[in-house]
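What follows is a single chain, given as structure tokens, in the form predicted alone.
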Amino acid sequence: MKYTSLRSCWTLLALGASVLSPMAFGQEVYRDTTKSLEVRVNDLLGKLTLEEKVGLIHASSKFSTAGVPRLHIPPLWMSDGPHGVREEIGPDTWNPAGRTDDFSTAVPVGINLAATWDPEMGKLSGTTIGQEALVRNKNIMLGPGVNIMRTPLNGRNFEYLGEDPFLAGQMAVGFIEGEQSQGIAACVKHFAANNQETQRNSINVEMDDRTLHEIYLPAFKAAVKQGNVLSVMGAYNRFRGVYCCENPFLLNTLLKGEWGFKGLVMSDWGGAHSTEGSVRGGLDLEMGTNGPYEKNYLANPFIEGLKSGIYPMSLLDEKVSRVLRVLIATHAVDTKPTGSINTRQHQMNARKVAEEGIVLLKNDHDILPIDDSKVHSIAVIGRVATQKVAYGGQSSGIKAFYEVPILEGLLNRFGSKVTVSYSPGYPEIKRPRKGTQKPSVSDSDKALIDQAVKSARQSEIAIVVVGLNHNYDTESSDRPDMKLPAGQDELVSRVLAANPKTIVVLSSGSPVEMGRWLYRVPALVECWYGGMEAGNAVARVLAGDVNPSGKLPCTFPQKLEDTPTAAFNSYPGENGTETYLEGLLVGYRWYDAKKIQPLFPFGFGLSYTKFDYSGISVVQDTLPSQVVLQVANSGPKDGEEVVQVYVHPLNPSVPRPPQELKAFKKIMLSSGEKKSVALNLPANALAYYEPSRKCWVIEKGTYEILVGSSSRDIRLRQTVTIGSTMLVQD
């Protein structure tokens, strides 16, 4: 069926059903919202022809399933994703509908979220996405990825959560419960160990057990336990020889056993690659498959296997129970909630979470933040500085309703008291062909930095604005390097020459190389891709108007050459397998475990503040323990400061990292403010998994909490003992 007669169908339905009288479907039990889920399930369930089960389970169009109208069961449909409502694709093909009604707001993206460090961020961005996606018809939305951050180079780090497990978990819960609060689904991905683009499709990873559950499964973990996650989305690699999508031990023996998760499995698009593996693997819905919709894998072909008796009809039942409960917690078969679309608030929120996930990486001697009462004068240098970046990177493909820019929030900012100049600096970002050398730079573009230069020398303060776009953060494809492209470098050193009063705005989705010149940038702010208000986001933070209070969410090396994956050499993987060698040692571990200095340490960021710590305590007459300590502010500004509580084991039987994140909080303290904070530490904070016994143990011995503003910023410490050695189910 195509798209517009599959609209029409189901729009004349709803016009039936709203001249039948009220209680035309009262009596049907998977309507009555006063009966519980399961109940709801199982009779619909039972009213289900093998035909119709089997067309709950695979894709009629790129992001919907077949609806029941014989049930008045409308399609399920899906959409992109952790940054907004997608644009409309045609039904069989990814190219853009054409349609008028398909804007949204663009949110922040991910690395932009997790750089606020609160959950509540995540809440704010969920709710909005979740409003959005009741006005466009949607069921389950795509998103958040939680894929940990293992190199710098992965093309899709700007969309995932940083390198932490923890830090990961908890920003992914925050945002599920807030898309979820509104009747939509949202959809976790890539489960699991898709943390490189090269190769996705096909590449093994191998790793060892300790590895995948403390490093690459808590996010996930936290996403179904404490997230009550409806949808899961499988990855496209394959892990331990199988492919994710198919992989029984991840979705049958982790996800649905040993979690309990009760919500359905999707394939990524085109991620299932057998009938055989998709049904017995554990995938409940199969989408993108190339090819005839009745011929997908979960389709025609398991029909047959069913009828012929290869498969048995609980398989197929257990796999639509499961589609159902999503059909049904988002509202399908009764009354949706009512959304809304493009509000002011929602633009606020958009402009919140860039606020809050923009980090101040330098300010030497506080020339930040500007004061627009003393500078009469800004040069505004970079092409990124006008680049819109909603729809790029493949995987958001957001028409939004309007975008900022940098530069045009500046000139909102400070425009009408200040003399802005622009100058683009360098040539558009092109992405170099695999396999080419880099061009040099032209007389073109030394044209544009000489113009560039020649600004920065007249204006009493040069704003240069750098970074990447999503010809390099994108999906499908890794960065080739972490240096700045189009000769940003060079640019950035002779304006510094030119005008010493130079701030450095950086836009980019991952940690990118900055030796040549960062000692003598005076200021460095770091804004991520932050969404249809980034501009005016970053415009407000470098006037003062907000006080900067995001912290990184993940280590800046100085060099690719500091990297584990580098020191191993082992990404993107030798004859189509990756095997993760630094094991444990992932982002901040492996530069405290190796003593090597970082760019900027995990959990980094200024203020323009000044936040003292005192008087630790650890609460430890049970576990979870919590640790107390007060913080004041005694700086001249009101601010938001992150405190961070790392676990450090003294003398472990076994190996682990120097230290761990283990809880986190943001707090608001007014100028001279003083507070007491309490952060509870989870029930595993101190443990590391034991593979033989496939369980966490909290081990005998003493261990040290430490509580600071940044992995490399400890401020407090405080040790305990445990008496005994405990195992811990969680």
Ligand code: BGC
Given for the second form:
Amino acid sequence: MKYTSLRSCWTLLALGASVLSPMAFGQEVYRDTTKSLEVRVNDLLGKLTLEEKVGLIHASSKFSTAGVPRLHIPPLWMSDGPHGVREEIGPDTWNPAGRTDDFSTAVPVGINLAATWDPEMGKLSGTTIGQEALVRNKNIMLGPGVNIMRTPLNGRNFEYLGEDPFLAGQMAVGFIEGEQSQGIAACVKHFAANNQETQRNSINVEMDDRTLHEIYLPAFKAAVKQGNVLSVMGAYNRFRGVYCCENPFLLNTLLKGEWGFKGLVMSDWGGAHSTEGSVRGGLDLEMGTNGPYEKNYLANPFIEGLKSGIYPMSLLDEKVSRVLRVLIATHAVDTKPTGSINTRQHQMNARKVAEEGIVLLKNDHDILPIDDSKVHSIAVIGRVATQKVAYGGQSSGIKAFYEVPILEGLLNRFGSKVTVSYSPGYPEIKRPRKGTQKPSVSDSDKALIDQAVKSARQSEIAIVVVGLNHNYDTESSDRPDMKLPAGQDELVSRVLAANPKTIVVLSSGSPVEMGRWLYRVPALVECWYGGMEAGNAVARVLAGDVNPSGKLPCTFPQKLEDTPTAAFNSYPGENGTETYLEGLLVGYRWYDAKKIQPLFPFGFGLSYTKFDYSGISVVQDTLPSQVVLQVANSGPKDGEEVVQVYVHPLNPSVPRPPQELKAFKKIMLSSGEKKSVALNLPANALAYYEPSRKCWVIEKGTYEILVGSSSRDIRLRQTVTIGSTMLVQD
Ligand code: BGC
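Starting from the form predicted alone above, please write out the structure of the form predicted together with the ligand.
Next comes the full complex, this chain leading.
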């Protein structure tokens, strides 16, 4: 018998045409929540026909599987993504469904979340999205994205969690725990080495084993082993010649084998390429392959292979079991928790995350915060101040319930006491094309600048809002360069000349060059894309209602030529292959090793108060396990500090990055308060990956444990010695 789509049957049942009442299934073991997940999965697996099983492992619409109508098993519903529950589309196109009930809370983007350096903020974002996903009847939310920022040009850097594997992993774990606490499955993506959008569907990535294990896998591994993530999305690209969604080394050997992953692996949309590769390569759920769905690689062609004996039934059962685990874990066959959507609490959660991730990069002579009892006029300049961006960037975009742009936030906060004027300052930031960035500004652009300069001159303070938007920071394409487009550099320079009390607010999802004017600007704030409450969050930081505590999750290099991929010419690949020649030296590891001064280093961020560090001690048995120190707030305001611990091997026998982040903690201190802070070190904190032995090795020798306020502001150090070389579990 040929398999046909079960979606129409399911629709009939959903409309009330069922032949058997759901009550009749109430006594089944798979519905019994007192039984273990495995018992329930095996029970249900035993009740399914071959066709029903296959219906569970490939798409039946853009974002769902078929379900099993006969047993009242609903389809598995997925939705993007990392920043909220996406609008409804399709069912079989990417066009919006045109509904009015699919507005949702837009939380800040991934890079903003990472800049909080607080896994609790991950939990808050994840919990918020999870509660909304329940109302929208989803099982799996397609996030978080944890691909490492290898080059500032990757169009999707804004969605991801920065350049450091440990930071990205810990932030992802918080997010996953929050989302999954609501009975919604998270989906960590895109596994693996999906670090650019240029040729994303085909590029073949090559790198050495140490780089893979030390830089590109740890965030995924943390999501699996620490976060117990229920699903993983394979990447579009190829790794060592094989598509990631069909890659037995990545999916079978590492993920399901070594890491013990029990959930399901789905393809990125259109990321499966063959029946043979998908079946044997470790894919469990094929999504996004063009229809008709019954012709998908894991549909009729798989059935034929099973029936003719090419594939053993055990391969099918393994995939189905993984899908069933997720279905059952997300309450598809019992009572779902009640969710909530677009609540004031969710909006306040979004604002909290945005505020915690805003990074104060410069504040000469304490020009910030702005005291609204002393300032009478503010000129807000720059079109980015009026942009709404939550819907952009493609799959991670959100149809936000509302969105407060920066200008609106500033008016909300200062408008009643201060005269706030606005001028656009530069033209619309349009989609870039390589090599077409205008070197100089046109006459009409000059008129915009002149108008802005005039208003800056007439006001006590100028706030220039510059940056990018999702024409630049976007899925499907990379940025052409690292510059601010639309003549914004020229604008900042001119406004500065007119009014030295100029505060620059930068809104971007990735680093930009600012060398032309930065040295003359007294204050600079990076606010990323802060979700629906972005404007209010920015205003509250500028006003001092919130003391900034974000830290950079990525280095801001001075210029593109300073980046490791530029030095090695190892991006965006040649003849379809990209070799990661820079190896381990990604992000701060590179700038530290090569002694290149960045514009702003990894981990950097100022506060309106001051923190003093003292009294380091390292708890060590065989291995150092904990770092203890004191931090005092010696400044005038309450505030939060992110204490960062880096490890610096003094005499390694193999090449090691000069320092690597191994622990961090965000702490709150009232003005005048002093606290003891204890940070746990992971077992492999001193280790490197040894490819020949396929394990992590801690070499005997001396290591410095560095404690600082950023990667380039080390305040305390303590040496530890390891007497003999040992292997450690990771
Ligand atoms: C993206 C994924 C996304 C999927 C579904 C793909 O193009 O790479 O991140 O989840 O589409 O929208």
